[in-house]
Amino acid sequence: MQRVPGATKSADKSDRSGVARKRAGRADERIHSEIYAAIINHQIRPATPLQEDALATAFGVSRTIIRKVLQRLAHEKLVDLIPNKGAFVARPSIEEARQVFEARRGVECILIAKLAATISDAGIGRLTDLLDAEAEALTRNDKKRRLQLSGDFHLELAALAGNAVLRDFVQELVSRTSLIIALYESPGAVPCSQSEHRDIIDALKRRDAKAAVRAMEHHLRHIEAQIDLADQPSRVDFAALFKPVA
């Protein structure tokens, strides 16, 4: 068989291009998950710049690669991404605080329904070990290991409904009530609690949908008000605020 002249130089350059796209993906890859966990377990504020400078040096990346995870990040309704200013974790208002509780509470609760009347042993046995590890985390005062395992149920409970779709959907909404948490939560508040976990997951082991639904739209509701989304006034008195002490 004649041998193209060239041909293996070419074959070898396109495998080499391969297999540093495979790299370069990869990096994506990591780099989003760990800025991704850092802004939703609180590691990083709401409105913190994101250089991308200081970014690539960090994961020791160039910064076009900084610069696609910052994109997919905005995409995801973590980061915004201003002209002329560059990256920030995002900071949701008051209103889009409301409107993320409520799209909670419409698609969880048709999400738990459904699960009512398919979920396996094995289901509720996943979910049980996720409630153990919160148990475990409380017992420790890990606030952020509790954070996380908080929203693992949520997406484990999404990911067992067996829609992709709305699957996705809870990801994003569980991500940007993190966010909310961050911004408007009350001194002092448990913003999902352990034992409302369990009350879904009794329902859920009764197959009981009703029962089931009145559970979640009962827990997030409480999430809710554990968040103060009242209206911040625009000035402060602040003569009557730090009165004099008598």
The other form holds:
2 protein chains.
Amino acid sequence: MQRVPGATKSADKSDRSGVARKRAGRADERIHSEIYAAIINHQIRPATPLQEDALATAFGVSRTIIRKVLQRLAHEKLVDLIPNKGAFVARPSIEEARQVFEARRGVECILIAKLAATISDAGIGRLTDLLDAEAEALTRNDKKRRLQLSGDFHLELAALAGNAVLRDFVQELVSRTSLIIALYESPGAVPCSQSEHRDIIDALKRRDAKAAVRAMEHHLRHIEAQIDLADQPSRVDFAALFKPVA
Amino acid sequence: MQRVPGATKSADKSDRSGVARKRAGRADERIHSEIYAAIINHQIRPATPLQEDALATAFGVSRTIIRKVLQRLAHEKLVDLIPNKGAFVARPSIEEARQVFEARRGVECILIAKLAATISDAGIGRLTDLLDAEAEALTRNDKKRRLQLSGDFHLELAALAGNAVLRDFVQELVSRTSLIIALYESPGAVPCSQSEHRDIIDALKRRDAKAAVRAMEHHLRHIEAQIDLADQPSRVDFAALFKPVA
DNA sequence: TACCTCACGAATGTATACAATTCATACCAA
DNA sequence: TTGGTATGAATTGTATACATTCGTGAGGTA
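Next block: the form predicted in complex with a further copy of the same chain, after the form predicted on its own:
Up next: the whole complex, starting with the chain shown before.
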């Protein structure tokens, strides 16, 4: 069984004695964002076991810290914590995926409606910058970066709306979506919709709330449609299990 | 300084040797719900320090468990975790309170719209039961129970909508609202709106989505209006501090 | 071969020991 | 008094030791 991926940290603590050693505290913060990023960027697949000891030695801390990080990731629904079994990268079910998308449609449409009424030109500029970066990643065919920037676009939308509560919700939903894509993305999926992000910005520029909501709704439904709606294939290879008696 | 409230558990572990000793596991679950309930029910005021050692001995477990519980409560925004200082019952700011209410209006209106289209008669029955219980608590003038049931009503609405993601969001928002009420409730607040819950149910009965959303929006705005919008009063008694030179 | 049992290894769950930080108090000096 | 510093208790942060659980596989029996 694949144990735990990379995290190629030098495990000995001696390298913390560097000149500007940052002070030991907050190490959990750093470890959390590293694992978080690794999950979001599909560097660790769903259902991968996250073993405490392995992570502890990899990051040069004790299991105490790792457990804290895993608990947080579990609360963020990126990790499943199974009692006495361990932590695993979450494997959202089809039903859960549907609910996440439904929630996104609801919450992000609220946000976009508010934004259409309140967004500043500076805000639109920020969104446009992200769109440009996305376009550039598209020409370079940099899939990882596109996924990243696509998420950032929605995050920035949520941040601009000026409601930290809803922004946090969107952050959770976007990261969970990333897991869903890792699990269910159909092989021949059309690269999603850079033009749809542009449609959203255009509607915001015109301060056209109705159109903005329509564009967002369409965009999210499009993403959802790209997902394989069928039940996930059982990963048991029955053919191999029940070999015909030769 | 008030240390830590009640939790009048016998602190020695010997009482776990009872006949049917339930098996030690999951103690954190129980402790979490006890503290959670104590915060929601206003048995512990905002800003109250939650000392690890005191809680540990009170509940007869080690600080390890308590820390886990506190981290979870912090993630649920009911507790502030200040590094090297400790855990305190959260004291949401006015701005945060506004954002929580805005989020509630958004999320719960989505849910009620969905419910109007999908709710079963059994679902309406569940809501009616809660309403009756609320009415009964009203006649008994049982304020604590009314607050509890009022929250349960919104929780049940969210649960009936069949989206676990949105239900969890509402659960978080409702519990945060409870903290906000503890902090900012104006003294002469009109007991909120049992009739408004009835209006919502009535609209659902008629499967009238528009009316249901209107009723919910009105209800939530009404609750928010009961809150003291002004900045929280400084708790420093200047009059007492600067006594006129007699 | 099929099946049951038991024991061992590996990983998680919990408690405790130790380190680091903060706050308050006391003490001293200007 | 006012300010600064140092000392010490109290509390949180982290690591480690110990307990418990679960899966696996060897070994035995029918």
